[in-house]
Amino acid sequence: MRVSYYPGCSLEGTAKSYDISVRHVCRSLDIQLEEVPTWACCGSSPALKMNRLLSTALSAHNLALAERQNLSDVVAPCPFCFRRLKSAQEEMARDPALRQKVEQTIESQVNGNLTIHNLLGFLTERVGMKAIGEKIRKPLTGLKLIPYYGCYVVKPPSVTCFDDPANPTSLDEILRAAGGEVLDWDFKSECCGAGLSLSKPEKVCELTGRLVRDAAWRGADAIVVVCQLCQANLDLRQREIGLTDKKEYQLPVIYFTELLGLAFGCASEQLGLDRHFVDPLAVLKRKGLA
């Protein structure tokens, strides 16, 4: 299976481990990542916010290129990116005048013909539980995990169309696939604050707070998630947030195809989990995973 693969900002810096495992995990399941050529930024925060037509713009660019390819998928693991390009392409369809300008801009016409997905959503919908399961060397046995989706990748759902925005299910259908025990919690798509991090950051250790003591009440091994500003978050503020409750947290937030590539076979080595500042290796080990 061939798609058009838009890594996004992040996950060439800050994220790379999750573009690591990712490739690795498509590769594992036969699908092909060809990278949309050139690609840029696409304009989910500043842009957003600053100018709205540059946003859409940014997002038409990479879609254009994408269609180059010839393909009819786009895939961006990334919760920020697909929602802008998601949103860029249906408000080119709804806006011919918005559609005129961009087009202008980017002196570029853009079809509007791609099909964009979120990598959880395209590994569940389109790749399958069953593809996924017959792939499983290493079960993820003994490990007790909570499954965060974050609020980007299933909110509004009038952008996303993927799973349920307040009991999304699909995380936990492939970490059981993959052999862990996933534990149920309230906090699922709650919004971790990571959006205001530079603004309130005393806002967001309330946020995360609040998600790192659950799941250590719970009894997670570590926390699953789908969006690297979760991860980053999350992986973070776990010193800051123990000054406070005058513990030690060292709870691992751990992307869900780092898992699943364990799962598949792949040495940790070779899936960037070295890479975190909660180490998950020393769980995974003790669990015979790593």
The other form holds:
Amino acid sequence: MRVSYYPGCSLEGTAKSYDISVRHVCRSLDIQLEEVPTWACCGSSPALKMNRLLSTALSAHNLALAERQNLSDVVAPCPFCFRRLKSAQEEMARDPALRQKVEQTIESQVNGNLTIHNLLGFLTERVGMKAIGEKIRKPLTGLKLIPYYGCYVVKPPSVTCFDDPANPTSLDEILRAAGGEVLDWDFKSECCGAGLSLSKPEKVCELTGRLVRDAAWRGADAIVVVCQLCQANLDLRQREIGLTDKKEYQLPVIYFTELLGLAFGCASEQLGLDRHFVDPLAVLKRKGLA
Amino acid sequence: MFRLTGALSEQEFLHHVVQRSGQNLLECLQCGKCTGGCPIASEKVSGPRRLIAEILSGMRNEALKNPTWWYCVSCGTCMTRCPVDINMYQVATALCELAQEGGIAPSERDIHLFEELFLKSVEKYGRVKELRTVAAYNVITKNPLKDMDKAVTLMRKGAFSPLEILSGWAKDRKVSRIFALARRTSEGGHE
Ligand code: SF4
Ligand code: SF4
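If the one shown is the form predicted alone, what is the structure of the form predicted together with the partner chain?
So here's everything in the complex, that chain up top.
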């Protein structure tokens, strides 16, 4: 299967582990990722906040570039990029005047006929659990995992059209197929503070604190994420959260593709597992998985 | 609770927000389900329900200075719960544009600064250069060593390279042009 691949800025910056593990997992599943040539940033929350036309235009520019690849599907691992691509395509389909303005701004046409996937949805719905299950060589036996979806991949459902916004299950399913022990918890799609990491760190600590505390209390070996903003916010703030609680938290925060790669039999360094702030390798080694 | 008096000024503001956001705020029931789930609502940050009440009552200044829309991370929780499907982050965009046009200073300067630096990077290179944006933010806010220990640990692990801050990148002229055209159209006036 060939699909266009829109990595987004973080995956070539601070979230390289996500990018390399995505590529590895897709290669194992015989999926050819064709990177959208000269793709640009989607503008993320700053553009979405400050200028609606600019925000839609940036995503439309990426859609136009992807359309030229002549593939029917585009996959974005970053949930925010995914949501922006999807909104842009839908808003233009609904509002011809907006579409005209956007096309004048990007100076090209957008047909609006791509199927836009987030990575989790692509793997669970398009590739399918059967194909994934067949590739498992080294099941994640005995690994207690907290599935954390975050906001952007499921909310708001009228935009994402994916899974259940309050109690999503697709990540649970993938992790279970990989042999992990999936723990239930109440914060599956609660916010991590997202883009406020730099400007309002205290807010991020408050929000991630709830998540880390609950995951630790449930005896998790790791929190599993699908978003690089969630990864960074949870991975980097545990010391501050620990100071408030007079405790020391050391909960690894891992991309689901890294775990899938491990279960497919790939070595941990090749997946980027050695690059996180809280080291996941110790617990993986203890369980005989790395 | 405020009620509309029908004064022209309040109608105009409400009309602009509704037009630009595409969200029919007049349907809002003031039920508060949005604020109940909003991650950024606090004692200091009112959250979406009150913000909508301000817009509905024509309190233009209060609404444009309300920190809620600066804090809003567009998580979509409010829209997920709202019985009449109001999308708050699109309201946030409308308020941000109206505040800019009205020359109203950002009530949350740090959030605004970060977002400006982020967009500057995108405008020039077509992509955000995360490390450089973070470094610029820390220098401007006079906190250049913030989280330095964490950065050093990550660098040692190879999560990113310090060279990324220093090296030059190819400019993306196409994206710079999109920024210019988008600004021109936005300034050219909304209907
Ligand atoms: S949930 Fe919707 S209807 Fe209720 S107060 Fe919020 S915006 Fe208004
Ligand atoms: S989208 Fe914004 S206003 Fe709505 S719940 Fe999320 S942070 Fe709050």
